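Take a look at this single chain, the form predicted alone, given in C-alpha cells.
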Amino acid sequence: MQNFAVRQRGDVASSFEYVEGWGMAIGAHARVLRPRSTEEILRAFELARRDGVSLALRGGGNSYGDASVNERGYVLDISRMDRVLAFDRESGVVVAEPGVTIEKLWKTILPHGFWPRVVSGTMFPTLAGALAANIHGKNNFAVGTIGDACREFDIVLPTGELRTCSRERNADLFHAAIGGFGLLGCFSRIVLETKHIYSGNVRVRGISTRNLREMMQYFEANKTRADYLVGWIDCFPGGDDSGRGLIHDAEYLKPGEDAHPEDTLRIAHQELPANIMGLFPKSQVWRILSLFNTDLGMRSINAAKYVAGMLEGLGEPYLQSHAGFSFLLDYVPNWKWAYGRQRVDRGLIQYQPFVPDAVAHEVHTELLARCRKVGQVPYLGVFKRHRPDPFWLTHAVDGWSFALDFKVTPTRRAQLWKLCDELTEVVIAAGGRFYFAKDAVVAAEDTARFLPHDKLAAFAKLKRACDPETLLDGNLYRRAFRDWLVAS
C-alpha cells in the first residue's frame, strides 16, 4: 500500500493510500484506518457510519484478488493489533490479537516445541485474515483448515456488540465468521490450538510424476501416512504428459529421531537465507525472473524444474526446516514483481477451483486443456488434496484443488477473464467450489450456484442481524456476495 497522507480520525490512525490485492492486478485508493484496540475498532465503525461509507477489513494484504479492496469506502487494517496475549506451554494453546502474523505465531511457539497446525504458503498473513479466509495448508487432507484449529474468538460487530464465539457458544456466528471474509464483524481476539513437535525439521521426499493421474494415485496411496502432501505441476505439456510434476511429501520427526532438537527448534535454524550461495541477494531475484516472465520463458523454467524434480525424485529423503518447507512463497522476496511491478494494469491472478474426488481428474485435465487451447497457460500450478469442513461459506470439498497463476497484462486481461468464466462453468457443473482468498473473477450468480442454498440463506439472515446497515462492504462483497445476500 502506498501512503499519501496521514492524519487522525477520532483517535484512530488513518491515511489515504492505494490498496491493492497481493496479485497487483486489482486495487483502489481508500482511506485506511488502523485501530490498536477493540475500542478503536468501534470508533472506526462509527467514523465510517458518520461519513456514510462502508468498510472492508484487511489483515496482511495477502489475498490475491479484491478481498480487502474497497474503492467506495474505507479499509480497516488490523495489523497494528499484533500482541500474543498468552501461550500455554503445556497444551500449546495460543491467545492472540487479530494482527498477529503467522510469522510471529511460529516464532513465539517453536522454541517451546510447537508449530501452527495450519499455515499458508507464506508466513505474512495475519491470524484474523487467515481465519476470515479459513486458510488451508499442505496438510488439509489430514487436519482441515485453520478454522478447525480455532477454539474460540471475540468478534466486534457493526452494531457495537462484542461476542465471544466457539463451537458451543454463538455457534452459528462461529461457523459463519470463519471463512466469512469480514462481512459480519472484526475479530479482536483469537484462540488457536497448535501442534506439539519433537524437531525443528521435517523429513521430505521428492517424487516426480509423469502426469496428473500418477500424482493423484500417489496422494491417495500415501495420505494416511504423510503429514503434508503438495504437488507442483508444469501446466504447459498436453497429451500423456498433461499434469506432469513433482510431489513433496513430508512427515514430522518422531520423539528421539532428532539427535539435537535444542538446535533445530531455534529460530535461527528456521530463517530463510537472504542470499543465493551466500552471495547474490534474493531481494533482487525478481529482476532476473522478470526477464523470463513470458510464455516462452516460463515454458523453459517449468521444463527445467521438471527435470530437476526427476533428479530429486531419484534421491533419498532429506531433512528441511519447518519454515523452509512451509513457506516456499517467501524464498524469493517480492517475486510477484516479475509480473509487472506497481502497474495497476499488470500483475497476476490465481484461479483455484476445488473439485470433488470422483470427477477431479477429468475436470482438472479439461481445465488445463482449455487454457492451452486459448494460449493462456498458467505459469504456476499447485495441486492439493482436501477434506470437507463445517464452515458455512467453505471452499473445501472431499476432493482436490488446483491453484493456477495467470499473468495479467492489458492485452491479455479481457481474454483471461472470459477464459475464467468458461472454466467456472466447468467447475460448477462438476459440483466444485472456489476460494475467495485467491479469487478475482467469480460473480455473485456463480457463488449462489456452488454454495449450499440453506447456508447462503442462513448467512444472509446473520448478516442482517450483525450488520443491519451493511457497513461491512468492499469490492469482494459487491462482486461475489451482494446480489444473493440482498435476495435472500
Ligand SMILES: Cc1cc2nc3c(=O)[nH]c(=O)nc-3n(C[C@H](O)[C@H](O)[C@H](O)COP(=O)(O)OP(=O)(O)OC[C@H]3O[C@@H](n4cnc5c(N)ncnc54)[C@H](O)[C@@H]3O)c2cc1C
Second form
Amino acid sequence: MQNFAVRQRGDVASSFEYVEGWGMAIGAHARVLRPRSTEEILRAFELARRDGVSLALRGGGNSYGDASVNERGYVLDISRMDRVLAFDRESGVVVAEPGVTIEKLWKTILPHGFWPRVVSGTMFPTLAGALAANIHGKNNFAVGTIGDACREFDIVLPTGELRTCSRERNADLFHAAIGGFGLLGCFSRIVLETKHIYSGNVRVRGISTRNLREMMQYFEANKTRADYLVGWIDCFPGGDDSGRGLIHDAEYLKPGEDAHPEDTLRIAHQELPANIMGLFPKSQVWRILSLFNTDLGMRSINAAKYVAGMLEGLGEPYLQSHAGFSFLLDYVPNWKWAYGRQRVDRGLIQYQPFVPDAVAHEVHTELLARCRKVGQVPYLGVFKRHRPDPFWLTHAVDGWSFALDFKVTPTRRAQLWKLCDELTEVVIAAGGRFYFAKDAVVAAEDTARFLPHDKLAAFAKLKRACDPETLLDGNLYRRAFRDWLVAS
Ligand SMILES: Cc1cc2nc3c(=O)[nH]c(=O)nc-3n(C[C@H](O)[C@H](O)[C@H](O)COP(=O)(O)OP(=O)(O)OC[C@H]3O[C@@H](n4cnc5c(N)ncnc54)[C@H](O)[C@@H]3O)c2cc1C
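Switch from the form predicted alone to the form predicted together with the ligand and give that structure.
The next block holds the full complex; its first chain is the one shown before.
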C-alpha cells in the first residue's frame, strides 16, 4: 500500500492510500483506518456510517484478488492489533489479537516445541485474514483448515455488538464467519490450537512424476502416512506429459529422532538465508526472474525445474526446517515483481478450482488443455489434496485443487477473463468450488451455483442480522456475493 497522508480520524489512525490485492492486478485508492483496539474498531464502523461509505476489512493484504480492496469506501486494516495475548506452554493454545501474523505466531511458539496446525504458503497473513478465508495448508487432507484449529473468537458486529463464538456458543456465527471473508463482522480476538512437535525439522522426500495420473496415485497411496503433500506442476507440455511435476512429501520427526531439538527449535535455525549460495542477495532475484517472465522464458524455467526435480527424486530424503519447507514462496522476496512493477501493465491472478475426487483427473487435465489451446499457459501450477470441513462457505471438498498463476497484461487481460469464465463453467458443471482468497474472476451467479443453497440462505439471514445496513461491502462482496445475498 502506498501512503499519501496520515491523520487521525476520530482517534483512529488513517491515511489515503492505493490499496491492492497481492497479485497487483486489482487495486483502488481508499481511506485506510487502522484501529488499535476493539473500541477503535467500533469507532471506525461509526466513521464509515457517518461518512455514508462502506468498509472492507483487511489483514496483511495477501489475498491475490479483491478480497480486501474497496474502491467505493474505506478499508479497515487490523494489522496494528498484533499482540499475542496468551500462550499455554502445556497445551499449545494461543490467544491472539487479529493482526498477529503467522510469522509472529510460529516465532512465539516454536522455541516451546509447537508449530501452527495450519499455515499458508507464505508466513505474512494475519490470523484474522487467515480465519476469514479459512486457509488450508499442504496438510489439508490430514488436518483440515485453520477453522478446524480454531477454538473460539470474538467478533465485533457492525451493529455494535461483540460476540464470543465457538462450536458451542453462537455456533452459527462461528461456522459462517470462518470462511466468511469479513462480511459479517471484524474478528478482535482469536483462540487457536497448535501442534506439539519434537524437532524444528521435517523429513522431506522429492518424487518426480511423469503426469497428473502418477501424481494423484502417489498422493492417494501415501496420504494416511505423510503429514504434508504438495505437487508442483509444469503446465506447458501436453499429451502424455500433461501434468508432469514434482511432489514434496514431508513427515514430522518422532520423539527421539532429532538428537538436538534444542538447536533445531531455535528461530535462527528456521531463518531462510539472505543470500543464494552465500553470495547473491535474494532480494534481487526478482530482477532476474523478470527477464524470464515471458511464455518462452517460463517454459524454459519450468522445464529446467522438472529436470532438477527428476534428479531430486533420485536422491535420499533430507531434513528441512519447518519454515523452509512451509514458506518456500517467501524464499524469494517480492518474486511477484517479476510480473511487472508499473501499475498499468503488471500483475498476476491466481485461479484455484477445487474439484471432487471422482472427476478431478479428467477436469484438471481439461482445464490445462484449454489454457494451452488459447496460449494462456499458467506460469506456476500447484496441486493439493483436500477434505471437507463444516464451515458454511468453505472452498474445501473431498478432492483436489490446482492453483494456477496467470500473468496479466493489458493485451492478455480480456482474453484471460474470458478463458477463466470458460474454465469456471467446466469446474461448476463437475461440482467444483472456488476460493475467494485467490479468486478475481468468479461472478455472483457462479457463487450461487457452486455453494450449497441452504448454506447461502442461512448466510444471507446472518448477514441481515449482523450487518443490517450492509456496512461491510468491499469489491469482493459486490462482485461475488451481493446479488445472491440480496436475492436470498
Ligand atoms: C504467496 C502466497 C501463498 C499463499 N498460500 C496459501 C495457501 O497455501 N493456502 C491458503 O489457504 N491460502 C494461501 N494464500 C492466501 C492467503 O493465505 C489468504 O489470502 C489470507 O486470507 C491472507 O490473509 P491476510 O491477513 O493477508 O488478509 P487479507 O488478504 O488482507 O484479507 C483476507 C480476508 O480477510 C478479511 N479480514 C481481514 N481482517 C479481518 C478481521 N479482523 N475480521 C474479519 N475478516 C477480516 C478481509 O476482509 C478479506 O476478506 C497465499 C497467499 C500468497 C500471497
